[in-house]
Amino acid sequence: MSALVRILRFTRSLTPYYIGIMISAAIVTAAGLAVPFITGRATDIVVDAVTAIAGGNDVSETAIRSVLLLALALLAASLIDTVVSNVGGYWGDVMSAKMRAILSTRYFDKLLNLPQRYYDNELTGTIVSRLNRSITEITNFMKSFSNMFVMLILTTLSVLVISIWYYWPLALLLAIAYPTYFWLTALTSRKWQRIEGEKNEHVDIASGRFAEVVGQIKVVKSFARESSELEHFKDHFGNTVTLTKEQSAYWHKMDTLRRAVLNVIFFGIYLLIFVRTVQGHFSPGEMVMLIQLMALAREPVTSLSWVVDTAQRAIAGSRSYFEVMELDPAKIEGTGGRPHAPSISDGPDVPMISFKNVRFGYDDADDVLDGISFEVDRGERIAFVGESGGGKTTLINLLMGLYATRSGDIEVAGIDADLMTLRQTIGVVFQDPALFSGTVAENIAYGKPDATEEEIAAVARRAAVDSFVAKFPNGYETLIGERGMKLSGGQKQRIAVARAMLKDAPILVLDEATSALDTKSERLVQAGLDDLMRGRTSLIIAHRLSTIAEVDRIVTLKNGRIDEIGTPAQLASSGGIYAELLALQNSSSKADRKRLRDFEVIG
């Protein structure tokens, strides 16, 4: 019940639909309850007429008129049921669609606001599977529940009251049947939900892996891992079959017990009705009416089995859903700090970016960065050099507020405490271009959705995108496929560069931005990047030493700490990491070339 209350509270804007559906259900219930009385009365009239004919009398016009009116009453009840149930069904469909929209939108909104650490520990496919499964189960239950709840309650109460009026032992037996069935159902529910949770876990893991494999299908095929991936997938769904066998066997065993108890109780009810009729306490019409009422009374109980089944799925699904909705971003991220505005007033002497004794590590692992301190002036170009895993990209992630520091401060001039404002001031080109399905134009304009065609074309020329787009039949409206799968690595990278150019942010981050380009493309893109960096604060992580030869300063990182800071000329003769790289670049030995690759930098 608590899960139901949470769902209702979460979707309180749908209250008018809930009320409308319940009113229509009440009308349909009333029309259904009228039928036994109408047929009962008609039965008495017909029996009296047949008795009169058997006694040699003619059928009276009153009897004919009465059965005609009763037939019309049955027609009216049927028409009311038909019309109102369809109106309620329409409201239920709209309510279900709106609920799906509300729950899905809030789930997506929650995911968008969770920190990067959450995604580091979750499979994308699992997140998507949880959304589809949970919300489908919740909406299916709420639709059926809102339609059936009022009918079940009103039918049950009405039949109990009528039974008391006609013969109280009938109501007593019904009063025994309902709680007994509910109690047996509650016993079934606990174990059923536990197994359902285990099944959901297997489905989510399998679905997560499925999405990952589809997204990396080239890698799977290249390493001939199709069979092992299929086995992994089959194992999880095989486990769901095993669990379903246990779950279903238990459910049906308990359902057999519940229904057997119900059969015995209703045997007693029908026996009482038949005996009372034979004894003359009930007329034939009253007997027919009571039998039909008992059938109506039995329907809510037997329907409860299906309602409980959908309710249990909804409860299990809502548990997964609300686990995500109740996540506290602050607890996931920890107590560390994010970039913020400088503590002193803004001015020309205030550095654009300042790292002050910053420490950072992933989850509970050791520090990746330890005691990082440096400043970047406005308009300065600064490059980061170091061995693979030395923390270069981590510095960029911290600057963008994707992770919180363990200690220390990061100050960025011209922003407030809002991370959205911070990220709007940074244009970034990642090593992985990370394009979206859609057109070339849409991907270029991702950071500036209101860009004109002329603006898109202008940055495309600067980033050397126009040279290959011109060969596409649909030009900038060409669909590039999921993650840009229809493009080469260099083409995707050039689009990513154009996207950063169009954003035109005051801070530019180039995380190995030209790593996927051939020499010709690199020259074209580098010319555009040089133009883009002019007058901007630029942070560069580069594969090629040639791309950082013209920077103002270089920061070298070693084992998560700053080793040196200086101009390229200063560090070239210092004997540090940069000097080592220059020497390795000019060496022809295999050992030196291998050592050079460890730095992810080539000449």
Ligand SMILES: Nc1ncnc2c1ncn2[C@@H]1O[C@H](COP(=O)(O)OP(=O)(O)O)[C@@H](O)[C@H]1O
Given for the second form:
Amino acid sequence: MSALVRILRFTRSLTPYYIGIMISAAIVTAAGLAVPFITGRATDIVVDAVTAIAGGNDVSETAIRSVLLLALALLAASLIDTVVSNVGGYWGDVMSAKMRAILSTRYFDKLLNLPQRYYDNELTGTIVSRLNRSITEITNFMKSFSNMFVMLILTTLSVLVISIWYYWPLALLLAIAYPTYFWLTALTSRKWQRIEGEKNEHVDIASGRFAEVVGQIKVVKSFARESSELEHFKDHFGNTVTLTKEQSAYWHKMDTLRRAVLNVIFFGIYLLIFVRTVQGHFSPGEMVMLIQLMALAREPVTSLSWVVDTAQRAIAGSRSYFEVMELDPAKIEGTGGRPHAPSISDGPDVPMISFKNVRFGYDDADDVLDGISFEVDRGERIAFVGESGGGKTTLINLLMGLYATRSGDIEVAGIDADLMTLRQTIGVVFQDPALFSGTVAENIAYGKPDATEEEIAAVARRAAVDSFVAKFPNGYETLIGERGMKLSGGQKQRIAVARAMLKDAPILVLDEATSALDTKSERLVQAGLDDLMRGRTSLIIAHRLSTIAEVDRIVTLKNGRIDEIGTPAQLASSGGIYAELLALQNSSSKADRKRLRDFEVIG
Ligand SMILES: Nc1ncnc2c1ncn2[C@@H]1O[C@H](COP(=O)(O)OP(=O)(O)O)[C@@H](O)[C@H]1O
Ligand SMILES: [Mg+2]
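Next up, can you give the form predicted together with the named molecule of this protein, since the form predicted on its own came first?
Entire complex below, previous chain first.
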């Protein structure tokens, strides 16, 4: 019930549809209830007329007129049913489409605003599968519920009242039938739901893997893992079959029981009606009417089980839906801080970026960074050097506000408190270029959707994108496939660089931005980047030492802490990591090369 209330509250804007559907259901039900009375009345007229004819009388004109009118009434009732149920059906369709739109959009909106950390622990396919199932089930339920709820109540009440009027023991038997059936149905529900949850989990896991495998099909093929991936997938669905057998056997056993109980009760009802008619308490017409009425009374009972069935699914579905909707970003994130603007009292000369004793680790794992403090002045170029896995990318993630720190402070001048402006202030080229399907132009303009063709062409030139795009028959309109699959690593990286260039943000972050490029292209892109960095606060994680020889300062990281900070010249002679790397770069021994690779740096 609380699930229903939540859904209703969530989709308040659909209230007119719910009401419309309920009214049409009420009219259809009323038309249906009229039928037994009409046929009952007709039966009595027919029986009287036939008896009269048997007694030697003429065919009565009034009887014919009456049955004609009654037949017309039947026609009217079925026409009303036909028209109104179609109108209600239309409203039902629109209602479910709208509901699907509302629930999906809110879900997407919620997901878009969940912290990065949530995504680190979820599979894309699982998120999608859960969304689809939850929403389909909630929507189906609301549709059948708004259709059947009124029908159920109205039919039940009218049948009860009519039976009390004609013969109260009939009403008593019905009054026993309804709650018994409902109780048995509810009893079935708990176990059914538990198994349904287990089944869904299997489907979600399989779908998550499915999406991952399809997304990285190349790796699967290259390692010849098709059959084992398929096996894995099949196993999960195999489990759902096993679970369904248990679930369905149970359900049908319970259904047999509850329907048998119902059959016995209705046996009693029919027996009463027949015997009372034979005894002369009911006319044949009344008997026909009552029998039809009881058939109608049976309907809500069985459709009740359908409502309960979809309700069970909807409850399970809405649970996982609302679980996501009610996630508290702050809880996922932990209690630490995000980058914020320095206080005004700090004066006008505050550094562009300052890390103050920052400590951070992912989830519950050990600290990746600890006691990180440094400042970057406006327009300064600063490079980070450290071993692979040393936390350089993590540092950038923290600066972008993708994760909250465990302790310490990050201040970025010129931003408001919110993350949106922070991220608008930073142009970033990630280690993994991460493009979208769509055209080259769309990807370059991702950070500035209203960019003109000239602007796109200009940055494309500076990022050496133009040289390879010129060879595509469709030029900038070339579709690049999912995540840019149709491009080489270097081409993707150049588009990512162009994308950051076009954003033209005050802070530039380059995380091994040219690692996939050959020396020649790298030189071209580097020239464009040097140009871009001029007068712009820049943080660079280098892949080649040569690309950071010109920076203002270098920060070296060691074991999650800052080892040294200084100009390239200072660090070259300090005997620290940078000096070591420089020396290694000039050496040709195998061991030295290997050591260099540990730093992801090549000579
Ligand atoms: N999303 C993540 N979740 C958990 N651990 C992570 C995540 N990203 C990186 N790490 C861990 O954090 C450490 C630092 O990684 P990273 O900052 O990428 O290093 P670098 O960029 O210096 O090579 C590594 O030990 C890595 O395993
Ligand atoms: Mg990295």
